[in-house]
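As a starting point, one isolated chain is supplied in structure tokens, in the form predicted alone.
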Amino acid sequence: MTSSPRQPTVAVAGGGLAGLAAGCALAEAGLRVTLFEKRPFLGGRASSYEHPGTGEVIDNCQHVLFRCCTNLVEFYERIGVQDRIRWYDQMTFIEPGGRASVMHTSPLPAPLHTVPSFLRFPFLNAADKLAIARALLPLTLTTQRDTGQPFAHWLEHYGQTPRAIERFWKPILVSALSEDLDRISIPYAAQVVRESMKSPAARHMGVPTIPLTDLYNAAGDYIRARGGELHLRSPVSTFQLEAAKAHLKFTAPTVLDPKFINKTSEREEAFDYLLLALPFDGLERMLPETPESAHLRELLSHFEGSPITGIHLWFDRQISDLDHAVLLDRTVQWMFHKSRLQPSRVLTGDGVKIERSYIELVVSSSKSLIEKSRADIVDLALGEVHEFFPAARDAKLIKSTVIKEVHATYSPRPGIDAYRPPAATLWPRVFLAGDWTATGWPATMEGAVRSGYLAAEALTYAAGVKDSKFLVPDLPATGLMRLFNMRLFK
């Protein structure tokens, strides 16, 4: 009787979106996956936890997706949480004072499907709209190269008005790329615009209806159901390669005595392969002292982080009937009405619904807030909320907190693509994943999932598992964008 072949073993360091996507793909391909995560929960920067100061389960920052994020959509379908995403085909822009404008789809073919609502925007005048249209044309019809100049320079070259920059380009691109316009690479800005215009469905926005960690726990279940293991509170410190094995050193909690649940011990375990799905700054600290590490360290030295700040406010009454909104001309860029987006957060007393508002405000590229105190940030945010939502002026603020992700994303500055490494490394048994690797996408959840799938494809090929393909095609262009894409890639 012949025994079945042994499953190759793989350690995945990092339980963020990149590591989870890679782990799920590798488990499906028949490898035995062991995933290590330093935190007590999954999701990485897209996670939630019980905040000790408020007693509330909060997301460390609001994350959204769009229909053009095909690999992220497929990942949610893979782990069975697609019904936990609520989709919106409208986007509301609010000016200080409360005037709202809604962008929605019309019957016109892409990329003209939002033109009617765009032309009716009262917060842009005719000169602004003409300038924007003049700039959108080359972004749609021509390939934009990295010239070393930032997108702000490109906008100046194409004659954008100050109002067009402040009220159109900044809300779209700073939120999408978490960087200031004078530090964004031209091709990344062009990609955001082109992907959102390629079909009416591309700009549909999805928002999770449950806390993020609850969403990604399904990925952990997916890995376990296929013979894998998860080790939480278990940061990887370093690794060594010997013969045909990768030896992983990590810290694990000691649970023999409940009185010492925070006690840890250093451990070492050998695997056939290692997949490092860590942020660029976390990876640098764990690399061994080898010539291969020197090359990777040199690439990593070119990366810079960009911060995102989430401001969580709880009011004693409803302050808006909107689920979300883009906020113009102030520090805060987005409002997400969590008590409306997540039904489980609706409070009840004696069976009677209590109308309260829990909102999360998001500031991308929040460099101006890093040195500010929590109290100062809450005061600033509260003042802006009163401007945008007049009903909030009569509401009482019950509690608040501020979450600063200082290195939330890598900065998509000009020239950075030259330093984004592929999934394969100079170590034959070690692979990389992370939104900062060479995915063809900027630092988004879609980019993170793509990196996980690309790393899984490279690793399974090295392991002799042929024809393992996980990356799914981009969203197809529709309408006139089909002709524009043919011209763009001819």
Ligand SMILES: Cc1cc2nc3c(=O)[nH]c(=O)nc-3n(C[C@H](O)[C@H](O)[C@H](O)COP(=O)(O)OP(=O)(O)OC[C@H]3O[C@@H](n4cnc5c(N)ncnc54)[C@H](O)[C@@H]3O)c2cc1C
Contents of the next structure:
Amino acid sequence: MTSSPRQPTVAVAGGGLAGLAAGCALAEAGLRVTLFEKRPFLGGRASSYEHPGTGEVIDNCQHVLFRCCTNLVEFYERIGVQDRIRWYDQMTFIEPGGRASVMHTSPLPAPLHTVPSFLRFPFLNAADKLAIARALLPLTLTTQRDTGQPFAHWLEHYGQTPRAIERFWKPILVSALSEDLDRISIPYAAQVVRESMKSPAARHMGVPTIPLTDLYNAAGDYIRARGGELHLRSPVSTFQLEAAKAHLKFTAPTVLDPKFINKTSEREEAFDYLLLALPFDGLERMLPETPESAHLRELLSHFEGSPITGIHLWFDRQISDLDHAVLLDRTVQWMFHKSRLQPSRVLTGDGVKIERSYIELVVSSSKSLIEKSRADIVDLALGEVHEFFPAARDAKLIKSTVIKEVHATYSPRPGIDAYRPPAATLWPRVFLAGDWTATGWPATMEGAVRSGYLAAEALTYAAGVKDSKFLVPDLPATGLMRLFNMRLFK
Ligand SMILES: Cc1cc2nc3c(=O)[nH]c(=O)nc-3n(C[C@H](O)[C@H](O)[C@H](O)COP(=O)(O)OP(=O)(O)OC[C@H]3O[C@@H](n4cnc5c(N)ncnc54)[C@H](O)[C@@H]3O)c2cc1C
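Starting from the form predicted alone shown above, please give the structure in the form predicted in complex with this ligand.
The next block holds the full complex; its first chain is the one shown before.
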């Protein structure tokens, strides 16, 4: 698409999923998009880069999605990377000692499709399973409201056994929401359960087969192909508004040669609209001193971050033939076998495949690790790997690194939804996106893409572009869940 003088111009601040989704949608709708990203690469909290300590290109952390993430799946199709996602319909749970149990889908209708595997799980006894079933019924069949209490209280009320909490609720919810059960709001927990139960496909897990930034560079190409521009290493510092224009202040590299990147200059450019797709703390720092900012600052003051830690280990041999697994009862919650998930990582020497394992271990809500040194975290993780994967005891650790994302996601605490702002702001030319805005979804790639599409819809409406709908419908419920979806059991 070529630019014409009548095309409205829009500056998108932030090259994470929210900014990229919004930028793609707006470029498709015929607006001239200029995207500003402070880092040298796209993807934001879902990105990859060459890690200086190991010399490897690593993801900041393994990212997964589920089929119920319909807007993210549509975004992948839009930018042409859908075949870079490998889908899994099985999930393996491993106990310390190495016993593995697999959750399969059966031919039973939703929400009963995983019941046969669940009943066979050896790591839960009959009392645990009964308690879990008692809690799943209201979570699946009724609407759960925010009572101000955390989900841990709700579980207590529904008589959950300590093992049901430790081996069922924690692995599912702490990973999905990156927060402890005593800090998760009840509707967020209920949403995770309902979304995963609505059809057998909903819980199919997707894993990128290429590094994250390679995946999301396709969104940058999509914007450029529609006449847009991307400015990397270009942090936005603030903005000012006039009746018909928004002035963006940013810093940009003055020399294009990456060896001279520290030469920058302060610049200012005027646009018809601004779309701020920044994390909540980043937005707070760039708000101008105007009365309209006060309300937004008040909302932002209620957000807190929750950490996620990724531990990357390279072994001299294969330590498991699994692509990924949920690990029970220890600090580490997930193992992702990156050398199996990303085929380009298979090492070859003289045309011969070298069978090594590169794994990433993920700890969500990793508050207990933040103060620990990286060496201590690697020691702890290695000890746990030896417990779960006995083959690793004979393997040599070649290299390792630890990535602590201290502000990985916003904490889905009771009451937080009241503070999540919509896309439209008190400034008619300024719109918000980001996983923390009011999307109805927790801090996920799906939530970020939804926020980008919602902001693009609000902006195109303001710009008078007709019929711009970007959000796609949720995954339809199947089986018995169709009845529950009709809210017969409110
Ligand atoms: C460790 C970790 C693991 C996760 N795992 C999963 C997972 O498995 N599945 C899942 O769905 N989600 C996961 N998430 C959450 C997911 O990554 C985020 O919800 C999503 O990527 C947020 O996207 P965003 O665009 O809203 O924000 P961001 O990705 O934070 O994007 C904001 C962008 O703005 C840029 N920026 C900041 N300030 C400025 C400025 N002044 N000027 C210009 N640019 C600026 C930032 O550099 C960034 O690129 C995980 C997150 C983390 C951190």
